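The form predicted alone is given below as one chain in structure tokens.
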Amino acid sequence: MKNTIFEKEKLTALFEKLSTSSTILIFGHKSPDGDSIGSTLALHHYLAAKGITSQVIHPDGFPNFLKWMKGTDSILCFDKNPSEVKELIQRAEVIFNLDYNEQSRVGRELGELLTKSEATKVMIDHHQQPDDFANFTFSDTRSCSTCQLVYEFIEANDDLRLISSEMGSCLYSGILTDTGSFRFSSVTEKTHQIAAQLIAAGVNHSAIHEAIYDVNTPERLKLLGYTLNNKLEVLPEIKTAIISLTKQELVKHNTQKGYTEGFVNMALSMLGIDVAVFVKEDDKMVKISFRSKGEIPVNEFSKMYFNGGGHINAAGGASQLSVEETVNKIKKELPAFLSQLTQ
């Protein structure tokens, strides 16, 4: 069954615009993950297969375990190439916004530039409560990933034959990472069907899993060991586990970008734990990752207290408090929030 959000009239109008545009940009969100990198590159490869030139841009860099995907070496990062990106935005005729639904997700300065741009804007995303900034909005909050939506975007255009093994590998990577290796409740029968079609197109699923997950360094494993041994706090009365790391601890362990990826899932994997929180001090703020099981809406909790959002079982937020103060705030507010869910 094809996704009904991709209306034929919308797609026809969009591709008419694309066919006459010379500067087409594809943006992903700040601190890009597998779904952000995978979806933006997959769309870039798809448009290229249709004879349409585009440029992928991200606000900042991404972990090494994602750099094997075809096209990563051509991605422009705003923090490293601000002048070039600003010039492209000024000339842009079409701007795709992938894996985010509000312009603040690309950072303040870049978000302001995109908001001011008069280019035709396209959103392809699966996060809840999308903003209305786009001329073409393809949003499905039921979807497990933006990569699944990009696949369905291609499918709606009757172009599945154009999916190469390289394009398919980008799509598979985003689906794999955003579903926790197909474990989250957002995974549907269609998700597995798409995975099967990508494998049929030449995607080596086991090699992708190895490239993303089997890349630990001694430094990362030592950081993980230190974190679990010293910074894991279990609150059995509310079935919650909290992990926190300060900037000093991160520097002490020579932490590189991507080292803490998945730490929050380690906490959630514990027997009897329904909510996991990872609090990490960044350069200018404290970042928070929330995960949950079942129907516990951690995105609502994050939105209420940490100006965040995301999905029911996976969300993020930010705090201007210290790490310790942020943890204390979570411990203060979370019990009442959870108790209300059972009333």
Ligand code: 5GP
Contents of the next structure:
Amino acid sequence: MKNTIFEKEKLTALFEKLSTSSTILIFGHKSPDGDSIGSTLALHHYLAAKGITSQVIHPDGFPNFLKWMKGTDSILCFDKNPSEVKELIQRAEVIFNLDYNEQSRVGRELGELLTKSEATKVMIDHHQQPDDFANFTFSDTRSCSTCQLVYEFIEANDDLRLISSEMGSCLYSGILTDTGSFRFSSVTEKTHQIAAQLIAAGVNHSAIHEAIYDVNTPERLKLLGYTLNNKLEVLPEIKTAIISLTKQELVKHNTQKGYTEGFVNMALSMLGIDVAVFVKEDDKMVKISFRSKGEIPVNEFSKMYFNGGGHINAAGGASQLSVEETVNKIKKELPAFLSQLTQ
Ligand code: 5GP
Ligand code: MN
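Alternative state: the form predicted in complex with the ligand, after the form predicted alone:
And the full complex, kicking off with our chain again.
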């Protein structure tokens, strides 16, 4: 089935604009994941194959297990190069916003710069309730990943032949990581067809699985062991499991970027658990990850109590409280939220 969000007239108008623009920027969201890195780089490679130059910009750094993707060396990070990024935003004629639905997802300062910019904005995204900030909005909230949408964008332009193994590897990685390795209900027949096409284009799927998932270090496994042993709270009456880590605990275990990736899914993998929460103290705030099974909209809970959002089964938010107070707030508010769902 063709994705109808990529209408021909819109694409023609967009490519007309791109062909006359000299500064084209592609932004991903804060704390980038596989879909964010994969989709921004894949779009960059695709535009390059069409003779269009672009610059990928991310608010901050990304975990080592994503650094093998082609083009990661050329990504500009706002936290490391603020003046260069500010200067580029001032000159920008087109700004792509990938894998996020509101400009604040790039962080407060960068979000304000994007909001002020008069560049033509393009959004390609799959998160619920997209903000209306872009001149070209390509949003499909049923899609499993932004990488699937970038593939469909390329397909709608009749350009599938331009997908190289490197571009395909970026797309495959985003689909892989945003679908929990093809397991979430957002995966469709089309997703598997895309995976097949990417493998046909030269993508080595088993090497990608290895590069992304077989990256444990003794420190990470010890941190996981410590967390599951000491910091896992099971609340059977609301089918919920909560894990939490303070800054002190993270420092003590010599935690590197990306070490806690996937911990929340461990909690969700328990029999009889429908909601998993991971509360983690970051440098400036407490970050919360929510996961759920079935019809439990954790994005709504996160929006209601933690200024967050995301997808029905995978969402995030932030808290100004301490880790302990945040966990207590979740324990206080979640039972009522869950019980009103079944009424
Ligand atoms: P994660 O738990 O992996 O950080 O995020 C899960 C999902 O929720 C991702 O799709 C992510 O984009 C979204 N998300 C995470 N944190 C926030 C947040 O603070 N605000 C919003 N709106 N979405 C978030
Ligand atoms: Mn995504």
